[in-house]
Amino acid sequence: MALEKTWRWFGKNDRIALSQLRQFGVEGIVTALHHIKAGEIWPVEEILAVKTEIEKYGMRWSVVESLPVSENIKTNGPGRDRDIANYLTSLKNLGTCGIDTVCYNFMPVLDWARTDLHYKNDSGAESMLFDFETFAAFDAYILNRPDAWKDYPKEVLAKAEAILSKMTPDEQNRLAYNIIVVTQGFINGTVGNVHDFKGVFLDFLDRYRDIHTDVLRKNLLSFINDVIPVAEQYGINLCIHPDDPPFPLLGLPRIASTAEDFEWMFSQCTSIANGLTFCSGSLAVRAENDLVEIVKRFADRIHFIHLRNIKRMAYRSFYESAHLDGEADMFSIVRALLEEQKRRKAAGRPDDRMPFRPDHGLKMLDDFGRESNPGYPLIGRMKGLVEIAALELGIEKACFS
């Protein structure tokens, strides 16, 4: 008994080839049609081409991460009806091709945020860091978002000003570029690599000017009510990814950050197809999130698993740590997930594979000599995969034998 070992692969441009992944135990692939913009249809022939390529190497296309939800849908703005119709067609096409798990998120504008993509820990390995005060400097003084200062305590703004004073104009522009473009560009980034990326970004933020938490929740529920019946019909489980980081940024609401958020979401639509991507790294950022309790509370709806760890620093600041070393109690989390897998097997549920992937990883050793997307080095993720596999075996022998 073990969770299905999967790996995020970014298509033919990925420096890590499918032919290499089986060598260290990968069973399934997590990928998407990255070249197709949010709101457009995923054609059957393109889905099958990727699926066939994966299966040629003895693996399966385990999870779509992600079928992106357009800003038109999130804002309930012009173009929503077209984008929803296209989303439903894409779901039908995926189901027809035998893909049964689709991850998505409902985070406005930014999928995720970090302020340092090359943070070195004490060992010399490299990961990513989110520093709230640096982000405040970006938001209030580099991006110059209108009224941004209202969203930060005075002491945070004072520290942000101090940080800004030590940055050159080039460093300020690089910080903005990393947050807006680099972290987003390889996963259906909203803004894209345009000259006036800050101006375009501000225009997207302005679309949310009148959208507070209740409105965004209403828009999410409209999306769920539209897509879940089609997902059920075509044998697909949808699973929302938690907000990353799980607190408001840039004046934007967050609605997938806590157990209470998920309780609301699942109470509004009770279908098991309306599920959760459990991301230990995202959820661990909030100290009040009890990750083991979240697993147990929503176990039957966890369709996809990201196992990653972080260490908290100052207020709302954190860096990504080794998979078994951080705020997330990985032993207890994995044990609770394996207990759910046993329940599914006993109940005869068809979704007992419970795919997980080692989310992100420390850049180490030969990773420094190869190119990779932020957070996705080869050796660091391989280390995480092997550590989780060994942890599973230990739990199985010690707790379930």
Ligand code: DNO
Second form
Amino acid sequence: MALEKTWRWFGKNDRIALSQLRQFGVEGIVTALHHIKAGEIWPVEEILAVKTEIEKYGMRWSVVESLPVSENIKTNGPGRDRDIANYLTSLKNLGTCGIDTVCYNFMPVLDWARTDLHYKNDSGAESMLFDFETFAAFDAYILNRPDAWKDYPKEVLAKAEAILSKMTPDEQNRLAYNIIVVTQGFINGTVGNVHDFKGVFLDFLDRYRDIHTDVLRKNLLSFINDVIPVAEQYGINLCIHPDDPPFPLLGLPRIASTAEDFEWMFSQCTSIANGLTFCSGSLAVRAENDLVEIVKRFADRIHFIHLRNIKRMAYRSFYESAHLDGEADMFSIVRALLEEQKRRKAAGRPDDRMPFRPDHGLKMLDDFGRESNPGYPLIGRMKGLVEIAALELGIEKACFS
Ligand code: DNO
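Same protein, different form: I have the form predicted alone, so give me the form predicted in complex with this ligand.
Expanding to the full complex; the earlier chain stays at the top.
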């Protein structure tokens, strides 16, 4: 028994070819029609073209990550009904093509955030860092978001000022560009690579002026109520990705950060198609998130698994560490996931593949000579995949036989 080994592949422009992936055990591909903007329809022909290409190399299209939810839907703004109708059409098209797992997130504006994309580890490998004080410097002094200072403790602002004073204007601009464009660009980012990217970003933030936690929850629930019946009808499991990082940023509400958040969204709609992408790296940032408990509590609706690790630093800061080395107890997490897979097999559930992917990876060795999207180098991710596969085998032999 083992979780399905999958790999995020960014399509034809990805420097890592589909033809190479089976060499190290990849069984399924995680991808999306990245060129189609949030809110637009994914046509059958385009879905089939990608699916056929993947199958040509002996793998399957395991998971769509992501079918992006537009800002109109998240804010319940103008264009919402059109975008929902398009989302439903895309789901139907995916279901018709035999795709059964679709990941999405409900994070306002930013899909994820890091302040340093080249954080050097002692070993010489590189990963990514989120430094809360640097983020505060970006928010309050580089972006100049109105009233941003109100969201930070005084000490954090003081440190942010000190950080800012050591940065050249170029460095300040690079930080903003990384947060708003570089980390978002390859995954259907909200703000494109435009000259006034800060201004456009501020306009998007402004759309959330009156959207607090309760309103965002209400908007999520309307989305769930609209899409789950269609997902069920077409045999699709949807799975929300947790907030990354799992605490509010930029004055925006967060509703997928804790077990209580998930409890709420699953209690409102109990269909199994209303599921979770369990992301160890995102959830581990909050020390009070008990990851093994989260796996056990929501086990039957975990449709997709991201395994990576982090180390917490100062208040709300963290860096990405090697897959088996960090706050997330990978052994206990993987054991709990394998237990769920056993239950599914025993119950004859059709969704017993339980796809996981090594999420992100350290940049190492020849990764430095190749271009890759932030977080997605070949060797560091391959190391994660192989380590987790070996961990599974050990658990299987030691705990289950
Ligand atoms: C970053 C990823 C996210 C994730 C989306 C899911 O590397 O974890 O972009 O794919 O948030 O919707």
